[in-house]
Every structure is written in C-alpha cells, then in structure tokens.
Amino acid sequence: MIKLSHIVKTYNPNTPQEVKALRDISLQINKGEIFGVIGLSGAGKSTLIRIINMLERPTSGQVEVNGQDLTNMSDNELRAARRHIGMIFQNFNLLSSATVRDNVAFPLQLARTQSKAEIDKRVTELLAMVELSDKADMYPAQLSGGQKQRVGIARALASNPEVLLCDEATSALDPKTTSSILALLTSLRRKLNLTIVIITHQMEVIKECCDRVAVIDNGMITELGSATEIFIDPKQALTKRLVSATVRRGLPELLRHTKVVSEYHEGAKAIIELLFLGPKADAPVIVDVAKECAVSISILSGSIDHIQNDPFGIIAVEIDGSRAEIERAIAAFKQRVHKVEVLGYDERKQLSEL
C-alpha cells in the first residue's frame, strides 16, 4: 500500500543550517495495517509523515501510494491523489467559527463534486460514525479534546481514503481519551480496510493498537518488527529505553542495592525474568517447575499486561538450590515460556554463612 524507497530528507542544503531530517529511510507499510513510528522529538517522525503524503516533498527517494509514485507528480495531480489519504493532527485543525457538522463538510465544499444533498448525507453518516450525531450543531470550544479529534477523525474521512495518517494524534490527550480514539481508530479501519500510520512518541499508543512498529532515531530506522517483537525482544539501545517507560524490565526495584553478581558462586541464588505470550501467561509454570526440579522459587516482582488483544507477562524470580538444580529449573522453564533472562546471582545466602 505504501512504499518509500531511500527517501532523503536535507533541509538548508549545502549552508551552514543544513539539517538531515530523514536518511535513507526505505519502509513498506501493508494494505489493511496499523502502523506505527516511534521516536523522540526531532527524530524525524513529523517529516515522514508529511512526506507520505506531499506535504514535504523528499530530497531524494521515491514514495508510492497504492501503486501511484507521487513524487513524480505535477501539483494539480497531487492534489487529486491525496483525497485518498486522509490526515488528523496533534492540535486538530479545526476551523473555530464553522460548527462540527460544517467542519466535516468543509473538504467536500472545497472538491465541488457532490450536491449540497449528497454531502449533508455524507456528513450525517461521518457523524453518527465517529459517535458524535448529537454536536453537529455545536463549535469546536464547546467540545471536549477528544471530540475535537472524533471531528478531525470523521473530517480526514470525509472523501473515502484508503489512507489515514496520524500525526500525534493522541499527544494532547489523557490516557483514557487517548484509549478511545484508539479503540475508535481500530474499529473504523476494520468497518472501512484502512491502512493506517501513526506517528507517536508514546509507547502506549503502540502497544494499544499498532500491528507493526518502526523506531526512528536521528532520521534513520533503528528497528522494524511487530509490536508483539518489539516489545518482548527490544534490540537497540533506544528501543529499549522507549519500552521500559511502558513495561517494567530487569532487575526489581528491591534488589537494586543487593550485591548480585554476573557469575554462579557456591550457595548463591538465580535471579531470572520469565517473559508470557498469549494462554501461557495464565499457565501455572512456576509451580510446575518448582515440583519438577525439586527446588523453592519465589516471586520477586511481575506484572500482567497485554499487546492489543494478546495478554503477556513479565515475571522476575529467585531460584534457590544446588547449581545443578538451578540450571535444570532454567532449562525447564526456557521449554515453558516465550523466553528467560537470567539478571545475575543474588549473594546474599552465601555470604551471610562465612
């Protein structure tokens, strides 16, 4: 569905103020997915957003949408390829004076190519879609944040895209409103099979909705897969600080001041973290490889928490027994779970008998 290839980005070529915004950025995006890109500010997200779409035309590369290589038309051309692709904004966008029913008439007004009739249809339909058939009456200032973007939603809608581009457009939102436009969002690329982007610096907001992720950093992809991959198995040093601030990893809380150490000592304990996928993450395990292997295991810390629909748990715990026993209990939960990571040895029971 879209497709860039090698796009660069160079703002002020050739001066002192030149700035790369985007290098080398080559991305396929699926026909029917949500996808999405994540970066700090002034990675670059904005500007390949803008760029899907036109809005910045890339120094080098190519962009196809559907098929059409817009970097190769004329304006006029452009213009009638992006009543494809729909967009909604961080700060919505909405003209203050028009009501809500207006608003979402207004690109309709602007193509000329339907009848007053045909379009307050069409606006009722957006309307009732994006739940909001009761304030079509009402201005943007009587709105809440989250029905300014239900309007800007239902506005971007408006000619039937096949592609919708958000550009952090839960950024200004609570987490509650923010999980309704995402619900929402979902829903309507189900009902109508849009293939949508979304820029975020919210890790939240990729694990609520995206299917797949890419990590952007000082205008480069660092790291492409789903967000199932993403998040159970982060390789790159930015990635990894983006999902800790969502998902609590490593080493728990309580033993950051516990001498553990790298290496197995005579008497020491196995820190390790379980990571669940799916049914597993309701699976008795632990029990089950406490009695197998005939050693005690506690609970030093998890937590339960879910990828869209699919549940994952990250479990942190302490293994005690002889190094044998110890490796065998590993070995077992290794064919148990989605994956283990031992975090170090605890030296706390051997050093407290010397």
Contents of the next structure:
Amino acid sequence: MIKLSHIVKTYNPNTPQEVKALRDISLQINKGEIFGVIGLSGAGKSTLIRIINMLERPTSGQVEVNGQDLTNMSDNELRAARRHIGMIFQNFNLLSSATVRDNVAFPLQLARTQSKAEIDKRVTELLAMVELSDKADMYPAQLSGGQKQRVGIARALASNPEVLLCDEATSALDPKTTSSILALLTSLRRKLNLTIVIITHQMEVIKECCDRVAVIDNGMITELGSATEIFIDPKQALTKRLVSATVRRGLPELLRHTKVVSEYHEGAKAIIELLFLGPKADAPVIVDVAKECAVSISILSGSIDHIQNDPFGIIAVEIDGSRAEIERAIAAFKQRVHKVEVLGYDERKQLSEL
Amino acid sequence: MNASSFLNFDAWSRIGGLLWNASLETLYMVFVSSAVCIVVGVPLGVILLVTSKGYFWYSPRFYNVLAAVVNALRSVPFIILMVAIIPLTKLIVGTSIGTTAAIVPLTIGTIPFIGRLVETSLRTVPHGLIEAAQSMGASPWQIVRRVLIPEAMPELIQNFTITIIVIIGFSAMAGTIGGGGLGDLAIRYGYMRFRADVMISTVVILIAMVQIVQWIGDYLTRMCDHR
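Now that the form predicted on its own has been shown, please provide the structure of the form predicted in complex with its partner chain.
Expanding to the full complex; the earlier chain stays at the top.
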C-alpha cells in the first residue's frame, strides 16, 4: 500500500546547518495494516510521516502510495492524491473559527466535488461514526482533547481515504483517552479497510494497536518487526530501552540490594525470567516444573499484559536446589514457555527467614 | 470664551452647522480611506506573509524588496508624506485641496501600516493548521481564503479598528493643508480665531468617533472569536 524506497531527507544541504533527518529509509506497509513508527524526539519520525503525503519532499528516493508515485507529481496531481491520504495531528489542528460540523465538512468543501446536501449527509454520517453527533454545532474550544481528536479523525476520513497517517495523535491525551482513540482507530481500520501509519514515542500505543513496528533512530530504521517480536525480543539497545518503559524486564526490584553474579557457585539460587506468550500464557507452568524437579521456586516479580489481543507475561523467579536440579528446571521451563533468560545467581535469604 | 457666548443660541446654531459639516467631511474621508486601505492592505499583508520564510510562496528577494518599500513608506511622517505626494494627488483627483484630495495621502500613508498589521495578524495562525489544510489537498489560495483569514479574523478586526482610529487622527492632520473636516475646523476657528468652544467641540466629536469605532471593533471581535 505504501512503499518508501531509499528515502533521504537533508535540511539545509551543504550549509553549516545541514541536518540529515532521514538517511536511506526503505519501507513497505501493507494494506489494512496498522504500522507503528517509534523513536525518540528528533529521530526523524515526523519527517518520515510527512514524506508519505509529501508535506515534506524527500531529497532523494521514491514514495509510492496505492500504486501511485507521489515523488514526480505536479502540485495539482499531488493535491488530488492527498485526498486519498487522511492525516491527524498531535495538536488536532482544527479550525477554531468553524464548528465541529464545518471542520469535518472542510476537506469536502475544498474538493468541490459534492453538493451542499451531499456534504451535509456525509458529515452527519462521519459524526455518528466518531460518536459526536450531539456536538455538531459546538466550536473546538468547547471540546475535550479526546473529542477534538475524534473531530480530527472524522475530518481525515471525510473523503474516504485508503490511508490514515497519525502524527503523535495521542501524545497530548491522557492514558484513558489514548486507549479510547486507539480503540476507535482499530475498529475503523476493520470497518473501512484502512491502512494506518502511527508515529509515536509512546510504546503503549504500539502495544495497544500496532501490527508491525519500525524503530527509527538518527534517521535510520534500526529494527523492524511485528509488535510482539519487538516487545518480546528487542535486539537494539534503543529498542530495549523503549520497551522497558512499558514492560519491566531484568532483575526485579526485590533484588536491588542483593549481590547477583553471572556464574553459578556452590549453594547459589538461580534467578530466571520467564516469558509467556499467546495460548501458553495461562498454563500452570511454575507448579508443573516445581513438581517435576526437586527445586523450590519463589516468584520475585511478574506481570501479565497484552500486545494487541495476545496475552503475554513476564515472571521473574528464583530457583533453589542442587545445581543439576536447577539446570533441569531451566530446561523444563524452556520447553514450556516462550523464552527463558537466566538473569544471574545469588545467595539471598528468604525474607521470611530473616 | 465667556459665559454669554455659551448661551448665545444663534452663535451655537452657526457653530453647530460648521461642526456638522466638518464631521460629515471627516466621516467621508475616514470611511473612503479606510475602505480603500482594507481593500489594498489585506492583499498586501497576505503577499508579505506568503512570500516570507516558512510559507508556501517563500521568495526572499521579493519579500525583502516589498518589506523595504513598506518600511520606507511607514517611516515618512504623515505630514511630510501629505505634502510630498501633492503631485500624485493632483494626478489622481485633479486637485490637491479639499476633502477628496485628502483621501489620497490618507490612503497611501496608511496602506503600509495596515499591510504590516495584516501580515502580523495572519502570522498568529498556527502553522499546523496550514499543514492540516495542505494534507487535505488545499491550494494556496484556499489556505489564504479559508484558513488564514477566518482564523485570524479576531486579530484582523482589532487591527482594522486601530487603523481606522489612526486614519481619524491623520484626517485631522490633513485639515492643516486644506483637507477640510474637523481638523481643519479646529485649526481655522479654534486655533487661529481663539475659539476655544470650537476647539473643545471638535475634540469631543473626535473622541466620540474613536470611542464608537473601538466599541464596534470590540463587539465584532467578540462575535467572531471562538477560541
């Protein structure tokens, strides 16, 4: 649906202020997919999304949306093509001087292809879709942030686009409103067969609704994969850092003051992290392993979460027993859960024994 | 001025006639000049804005030249401009004396002023709105007409109000070179003939005019401000 080939964007080329915003980005986004682009501020993600609808022209490279090459279009052709690419923004960018109804009608009025009655009918339909029918005659200043973004979504979808670009669309919203906007986007994707590109710095957004994710750093894509892959198995340091903001990984807080070493020594307990994913996530794994091997297992920390609708859990446990039994237990876990990681060994005493 | 001159109805009705005619002349000058200023000043402000950095017809050379001309015209004191453009006034109106003739320097003196004010007003419209309109396939003309001007309307009306008030002030000055109106009356009767009553009356009328313009401006601003 969207194909970016070797996109380079350099601001102020050949001057001391030269900024290489994007360096050779190639990306393919499939039809009906919710694709997330995550990165820190200044990584180039805002430039990247503006390249897709040519609000920023790339210095070199090719942009193809729905089979059309946007890079070589005239201004007029480009304006026509943009009507098939909706966009929503962090600051909503609604006309403060126009009512909700007029804001949603705006792109249709710009296009000048429909009669006033047709536009009215379409606007009523769109407002119902985003559940704002009762706010039609209000001005944006009278709405909450979430409602403003709903108006933004209705406006972006007015001319039946195939693609919706979301530029930090939930960054100005509280977590609850963010979830409701993301739920709306997810349901619209299904209903309208939309392809959605989401730019964000919030890993939560990726976790809640994205199918695939690209991590962008310093103008380059450093990691690309399904949302699950990125969460479960982040490879790059930046990705790990981003993921750790929403999913706590590594040594549990409980062991903050405990000496943990990476090599086994006589009498040590093993600290391991278990990663549960999908249908296996609710199996009685810990009890099974404890029964099977001569070890005692204490849970140090744990959380069960969802990536889109797939449950996944991360549990850190401490295994006490002989070296052979500990190794057997680890092997048994490896068969049962998605991933097992040995975090280290310690000689911690149970809190209850102190 | 003494008590008897204030009670002299005959004299007052004569002065009243003078004041009435002078007020009408002032209103005529102010109305026509303001109308022409707005009609020319808004496009001037739009051109200044869209050719400046960060806007869709960015052209540094064009902008710099236009901005320099605007600045130069704005730096000429109005009283000097008025005299300096007498030949042009003669060319356009046929004479350099009288109320209609005063409209020429009033307009030329105020257009750069309002042009700059319009530019600054339009600049208050957040860039994101322009970007949003572009993402919907708006043409530059549609952005000016349907985004920039409606969104900046409260500022524009405030600045039109200021401009009209400046023109009222300038129109009084135009009286000194035979432009007619309240300024002319104040100089000829109030100053040259030591008629304090005439002087005070013209000032009161001018204050009233300014007040009314400001009230109307404030009311219209409130009406169109939905932020």
